[in-house]
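Read the single chain below, which is given as structure tokens and is the form predicted on its own.
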Amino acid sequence: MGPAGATYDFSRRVIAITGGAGDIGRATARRFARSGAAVALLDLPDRPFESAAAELEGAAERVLGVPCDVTDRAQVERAFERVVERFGRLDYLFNNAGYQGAFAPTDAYPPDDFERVIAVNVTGAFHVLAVAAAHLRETGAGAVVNMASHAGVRGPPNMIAYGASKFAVVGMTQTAAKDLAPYGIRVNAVSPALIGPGVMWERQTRLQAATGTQYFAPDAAAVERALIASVPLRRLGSLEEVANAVAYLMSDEASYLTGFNLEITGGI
């Protein structure tokens, strides 16, 4: 687990949060609630959101819930038209839907996993940049936080079409960055590498040693303390670490970082 973080004061300010039914996604809407942020959360029609939404600090009418499929444009709008009907306004976009896709070597992936991925991590990522930094354009200033990951600053073996689409949102980030400055509106992007416990992280080591290539061995358990032992802390980052970064980055005293991506690897 690790620290609180610091207090931010995100009154009267309000985050729409893709992806919001997920390990990270809950996380950081706890985050915000707590520093008195209306949230918002998307996520797709069969994910759990609205027992995410129903699990944050504060009134019930600081929360909505919203299905949303990110890689349906017309979905992304209504779902934003929402938002901004329900609260006035949007401040803060965490742009964190995703999808882990199939582990296996490049020869070896499957064509169609490829183009889910691409479909989920790039295009529905730009849908909802786009379609945010226009209601971001209507508040006057705000800030955006890509999720992107270590995958995308240093490839990972057995994961070719998740690695090339967050090297694609790290790009897409620093090019928003210039494209949004005029207005007022930072675009930044987080990184993770290995984070848990959760869906992901167990995944991973499951996956991954269901490869067979050199560089994991058969056994999950192997697998996760060969992926710690790599880790210089030797230790998992947790979700609050990740919401945490988050939180910094979309805060005043971050007021000069846009089209920076945060590594958060625990010094990898």
Ligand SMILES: NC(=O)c1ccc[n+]([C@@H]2O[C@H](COP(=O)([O-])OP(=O)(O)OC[C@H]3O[C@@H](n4cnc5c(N)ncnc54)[C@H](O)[C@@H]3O)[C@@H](O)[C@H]2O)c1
Second form
Amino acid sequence: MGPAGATYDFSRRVIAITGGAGDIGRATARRFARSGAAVALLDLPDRPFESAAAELEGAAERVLGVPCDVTDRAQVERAFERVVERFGRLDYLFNNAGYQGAFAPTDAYPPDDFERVIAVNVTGAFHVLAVAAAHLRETGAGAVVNMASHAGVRGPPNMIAYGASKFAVVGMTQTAAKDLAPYGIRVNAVSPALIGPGVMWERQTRLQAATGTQYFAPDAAAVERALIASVPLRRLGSLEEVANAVAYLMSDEASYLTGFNLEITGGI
Ligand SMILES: NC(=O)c1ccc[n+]([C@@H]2O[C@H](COP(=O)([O-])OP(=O)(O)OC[C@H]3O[C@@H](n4cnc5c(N)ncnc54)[C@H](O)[C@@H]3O)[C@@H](O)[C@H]2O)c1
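Swap state to the form predicted in complex with this ligand from the form predicted on its own:
Whole complex next, starting from this chain.
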């Protein structure tokens, strides 16, 4: 048992987190920094990854912010080289960067946005996984958690691109788990459902309300209430509850789990 709330000892471990300036990325970074890990936060150049890094425990010696657009293979390669140069190794990857996309029924869904969602959530996640895997092989062990979504388990209305992309993440997780098992690298996914407060929860309730479809009331507060009423535990999951699941899957206590998709749904 480490310091308050830190249930695993990740000291001498190095984790890279993509989407590291976002809500879940930052919560997970805090969780790992508190448990002693060195943490690299990767995110788009215009995102506040430097300040997200600076707020972490052990910031001076054990934290690094790296600009990286995951859709650009060369940037991903350079970013992971920087992580390994700085910390000497890579033990864990949280492949978490994501874009929620537009909200519209299938026949009205904007094609260019569909391509953008797939570029970030599928192609980007593939680049990150492939590049990080080479470094994890050097370490000779390690673990990956890919960020899927409950939208990758049951397709939600008005989110055809996001749903397709997260089903793909679950599929990539199963294949990568097989491909990397010979090197002792475990690959799992997490699939949160309704998580908040945060950017995605706020955006999703506002934009679902605006779709004017039969599934959602036209005002965001009513959408919020209806969505929460669909959760057996009758509340949103917190950012920390996602981070806790990621920590468990990375930890040695999950040593026989690979190719698994952990749904974090409050019982949906
Ligand atoms: N919040 C939820 O309810 C929820 C539920 C299920 C799954 N997820 C998934 O969790 C992940 C994190 O979401 P969040 O809630 O923290 O949202 P967020 O918007 O706060 O974080 C997403 C991060 O990804 C980054 N990103 C987007 N495109 C990128 C790119 N091309 N290169 C590098 N970084 C990029 C963004 O800049 C942002 O910091 C996403 O993959 C999301 O799909 C979220």
